[in-house]
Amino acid sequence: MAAIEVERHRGRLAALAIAVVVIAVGVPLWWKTTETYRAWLPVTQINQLAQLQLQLSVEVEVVFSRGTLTAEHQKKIDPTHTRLEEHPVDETTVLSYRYETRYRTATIMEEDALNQPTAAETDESLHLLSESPCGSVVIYVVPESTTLLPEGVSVYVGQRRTALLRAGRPMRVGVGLKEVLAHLETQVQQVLKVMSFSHSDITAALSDRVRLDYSSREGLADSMRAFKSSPGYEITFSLLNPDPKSHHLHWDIEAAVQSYIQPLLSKLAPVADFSLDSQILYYAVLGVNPRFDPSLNAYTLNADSLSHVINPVEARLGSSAASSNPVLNFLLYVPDARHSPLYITDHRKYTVVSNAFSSPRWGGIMVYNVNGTELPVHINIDMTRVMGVFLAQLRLMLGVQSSTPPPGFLVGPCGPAGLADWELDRLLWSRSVENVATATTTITSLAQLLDQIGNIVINDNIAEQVSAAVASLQLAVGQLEAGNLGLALQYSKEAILHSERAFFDPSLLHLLYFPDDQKFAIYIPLFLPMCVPILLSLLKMAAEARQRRRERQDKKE
């Protein structure tokens, strides 16, 4: 009997021994070795991203020219003054315009410069004299009678970051400077308005973030025919020869992409990189039949029909494959021999000028129709009138915006790179805050995410992404609100780099969807066998210390 009792001690002690082994030992075991591992991330300060509070400076310096301000005024006026404007856009997200304006007069080589015969001469001399830093805007002031500005134009916005501002009325002697910095104010922020950005600009870069009330169908097609941010774009130029037998042509795409397109594509570098090419597609057609209008004695193409126009074209081109960056495509089409002359005509059946179409966020194709009745005819496309159409298209597609300046200004040319300084700074100002409000958007959804499904492995690269795109937001944030243009830009970009990144890891889609059914289809075959024997021993353990505590409690009464 004590033999019995002796292994009886020593079974206890072992089934006691693996129980403790069990539940020391391997469930902790288990527990780590099988833990998703997710790393650190700044959820802190993507829940402050989140909440987005923009501020954009712009420096301004005016300017007076001798004979627009008193001695008297010279010596009272504020060399700086600042104005501030907020607008809330939704609940997580609001703009402030912070305009920093400093007042001087001109400098002796400043008035020589206002002294040219013509204003677009004055814009490149005090071009000449010092260069605006980006995003800044000078505007000049210059007396009411002077010769500059033609009559019935109170600005001249010129190819720079410079305005020539003719002095109204109000800043006659007699006048008070408190009316004259009044009404000053005025025409400032007009010219603003049109050489800066706009509160519609800057919303409509917000699309990805918040959702917009567009008033008119014309400003909702604005808001969709150019392409979104990007850090590439591939620029694809095509020639459709559906009729080579009786058209031989000849264009001389590389030269007029040289002079055209180049400068413009030098010039807006800081905005995204940019490849070129070409090709000549031969038994091309347009997939629409085109009408015949006998009061033009010509074929045509109607409004309606150029929606159809582009699938079929499409099908031939082969250029988006190529690349993950959005393709802009342009095509030049010149129509067989059958149906020439052809002409685009719009909603109210007048033909259209350039004889081109754009499609948004696509591209445009241009009609070109050749003259000659013996065949087949040798032809040399005139790049020239080719490239100014799609020059302009191209201008639309990156969001380039050529509006109609107010009453009484006066716009002059862009220059032979196609783009104005400040036009240039109102695309970068709309492009830095679309940065912005989309690699917010992508890393909040991101922490969203993660957050809502434990079981997505977050390695050492996505959170060295996500932290390093939350740096750059925070930097190109911080260089908005200093008035750094430039700087804003170049984090924006990296923000949107970094936060993509990180989005579209392979590793993040392993463990996506990993049920709790699926869990228990594994882990039962494994655990069962061995915690049943462990868990009755336990249980017959405790059933014989009972009976032992009654014994004992019987042996005492």
Contents of the next structure:
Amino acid sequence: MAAIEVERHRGRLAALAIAVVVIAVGVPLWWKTTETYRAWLPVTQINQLAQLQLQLSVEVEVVFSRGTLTAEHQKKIDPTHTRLEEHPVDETTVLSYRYETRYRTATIMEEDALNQPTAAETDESLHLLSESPCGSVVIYVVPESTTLLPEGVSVYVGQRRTALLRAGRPMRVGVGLKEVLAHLETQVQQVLKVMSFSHSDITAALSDRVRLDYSSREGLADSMRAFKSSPGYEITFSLLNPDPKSHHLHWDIEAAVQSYIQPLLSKLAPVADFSLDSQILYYAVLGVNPRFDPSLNAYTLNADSLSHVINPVEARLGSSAASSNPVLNFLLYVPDARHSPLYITDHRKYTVVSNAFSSPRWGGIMVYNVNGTELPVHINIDMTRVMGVFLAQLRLMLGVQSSTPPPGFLVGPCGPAGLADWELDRLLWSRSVENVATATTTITSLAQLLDQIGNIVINDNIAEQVSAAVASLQLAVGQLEAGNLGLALQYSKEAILHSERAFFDPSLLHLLYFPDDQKFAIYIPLFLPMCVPILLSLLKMAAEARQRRRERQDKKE
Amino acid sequence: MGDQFQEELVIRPLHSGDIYASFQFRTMWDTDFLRGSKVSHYRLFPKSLGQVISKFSVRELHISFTQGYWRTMQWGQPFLPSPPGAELWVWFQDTVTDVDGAWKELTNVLSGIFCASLNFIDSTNTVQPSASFKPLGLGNVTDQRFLRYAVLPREIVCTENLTPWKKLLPCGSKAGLAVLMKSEKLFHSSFHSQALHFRPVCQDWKCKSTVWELRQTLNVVFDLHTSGQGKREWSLFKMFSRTLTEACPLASSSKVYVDVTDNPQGELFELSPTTPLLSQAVVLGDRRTYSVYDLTNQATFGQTRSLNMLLRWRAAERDMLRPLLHGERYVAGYGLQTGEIHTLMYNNHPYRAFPVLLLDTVPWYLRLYIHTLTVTSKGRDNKPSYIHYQPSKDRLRPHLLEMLVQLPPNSVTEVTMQFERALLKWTEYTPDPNHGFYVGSSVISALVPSVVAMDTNSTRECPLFSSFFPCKEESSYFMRVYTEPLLVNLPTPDFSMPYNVICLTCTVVAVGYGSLYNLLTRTFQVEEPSPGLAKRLANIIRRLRGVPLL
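Please supply the corresponding structure for the form predicted in complex with its partner chain (the preceding block corresponds to the form predicted alone).
Let us now look at the entire complex, which starts with that chain.
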């Protein structure tokens, strides 16, 4: 009997040893060998970014010229003043604007500049005195009786980052400093909305993160028109000549680009890289047959049919195979002799003056009628007319908003570049916010995806890109807070670049789906016969141990 | 404004009764894209291609897509030879630092432009030939580090490749000769090849400045029996189901040539409408005569305002002069372990020997035994004067073999080499692996002595003073011959095997493990065997009787 008991004990020990070996060696081995490589990702930082708290800081300088502030006020005035606005957009995004206002009186040189005869000249000479950094605004308060501003105009917005503000009525003697500043404050607010950013611009830029409710159709159309922020754009001018046999067209695109487009693009260089090209397409026709309108004695394209115009042309345009940047197309269409003159009519059947239309996030088309009775004709295209239209369209496509200023504002004529400094600033503000928003959504959705699908291999280079994107995002947010607009945009561009590179890395696609049921179907022939005896003997041992304990307890009792 | 566009079509009636039509479109691009400015303007040159060329700093680009094999022995020499499948060779500018990276990106971009699987070009099928592919344009760069050559013999060419190719023409397929290119006719043919050649050329005869030339060619051979409907006649309409009505208005010259060399008096075929214009040219070492139809001249189109050339055969098939250089290739051997590649090179010249350059690229999964390389002609060993061999690396690069071999007159030279077939990993097999694996054509490049110099006892009228020395300007000409691609079977496993193996192994392991486990954990005890039936019955009886049990 004892021998049998010894034998049983040995069997139990053997089963236990096998179970220990399987659990201690086999399971970790299997786990280790079938594991996918997943590099470390900065998950906590990404989760922090998902809660986006953007603070935009604007430096405002309010300069009082002679005669706008009494000496007593000058002494009492607090040189700096900070105002904080907070706008929660949704549960994960909070926007706050910080306006750091500095008050000072004008220097003698500035006083001289303010004595120029016209506002434009003043603006120019003020600019020569000091260069204000990107993103900041300088407001000169001029006396109410000034001759710089025409009657009824209270604010003049210059070409640079300066504005002239007519001192209001309450600035007369005997009024407390508080009221003076309070009145000034509302006006400064308005100026800033025009010159740096308004809340609606910034929320529109956040459209990648936040689902917006567009109260008006117009607002939606505006936000859809401009291209999404991208590190580069390709601008293509195409001349469509459907009838090269009768129309010999010549366009001096080189010179036109040099004198009209290039200045604007060099001004926009901090926003993105632009590359320009032009081409001539022969036998390219529009997708719609124009209708003859006897009242105009011309062919017309209705606004409703314009949406069908582009498709057949698009196939010939030649998508840019060499880069992945979005392409802005500007087409100049010269209708053939049988369909000219051709006019574009709007919804109310009036002909459009520019004879051009634009397609949101795609580009613009202009119809250029030629009249030649004798065919073939040689035509030199009037590039000034064409480029005027294309330039306006280009501004729209790039998101340079020409919002109508509030009443009492006068916007100075823009210089040779076609873009004032403050317009560039507006663009930079919304572009940096948009970039930050896009990059955060890309990174967070990538992290979410990787978290959900455990089979995806995360290589080191992806982890590097993600970390770089997170680092640049943090830097960009920090620079926005510090008010360094130029640096913020640069970092946000880098963040976009890194995040896209990580998101679209081809190595993420390998073995994206390796379903668990099939995996276990393969394992079962091995696992089932191995684990069942172990489990059974473990259960048996446990039962025996329990019984023995009960017996021992019985004995004690 | 140096951009120019020319178009032409050459029609050559072949001796077999088939007909060979060759389109060439030439676009000159007067630009200096090498300066790297970000602004570029395109007039006649296609923008999509121009952007690619300037982005990747390409010096020369030659790409061809071919369906079918050019039968040299039946059809003679083509104007532009091309191997079956897709072929791409590119010379990069010497300013390119990362040539491999540029090549990889370029192939991907080109595959997008031409809707072809050029993206399958990688290091395993790319070589850098040292001598066979020299730049065809201006410039003296011969450093092969900037050259990349790849062939995809498996590529199938169809309409989706033709459409983007046509889009590169300034007139598209709307006017000019390109209206003839209807894909349902072009692909219903024995041979179809479309190609694109980009290279720098001289702007004028002084060659002070260079312009970039884009030559788009399309060669097609129509089969008499499948599309001739029994009658021995050809017309433009019958070939292309279109006729010509106008030249492309942008073309500075637009011409159709018909080869009438063998038909001076119209004894072989009848051509209508007739044209007074004749042109002579030395093509591939042979003096040929062509009837020329100038499409820029309204008179060409006649009363009907359309040109539909009709070519009616009069004589039956005739033998043609055998091409001087010809190549063949096949795989010999049996079984799935080893084999032998045979390459045959024919020199049909009656008395002149000439050297040829043979280029062979063999994928790594055929492991060449280079020591078994033999070159024999006329039963004797023929030692190559130059051999450049680059062994393969598994999954990295193919074998490259280049040899300069002298071909004796009127002989066949045979190059043989043994190889072993490698076993691939199961993910490396192509879809349908039992079809076999393609090995690209060998390329034979040679300067071939001219036929013009050959006929010294010519019956042709030509001045005696011009024909004494054989070394005329056309005494030899460059020729490239592509052999057939090879189709090699590799040992192919049963692809459901891994799962079966896993199941079987697991079962074996489980059975072994189970018995071992039983042995180790079960307790064994001796048990009295139970008494037999007789004994038990006896015991029952004994119990009843009260006698002690057994």
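Take the two forms, superpose them, and find the largest set of C-alpha atoms that agree within 1.5 Å; that set is the rigid core. Residue numbers count along the first chain shown, from 1. Keep in mind that what you see is a predicted model, and the values were worked out from it rather than measured.
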> Would the C-alpha of C531 be classed as shifted by 2 Å or more between the two forms after rigid-core alignment?
Replying inline: yes
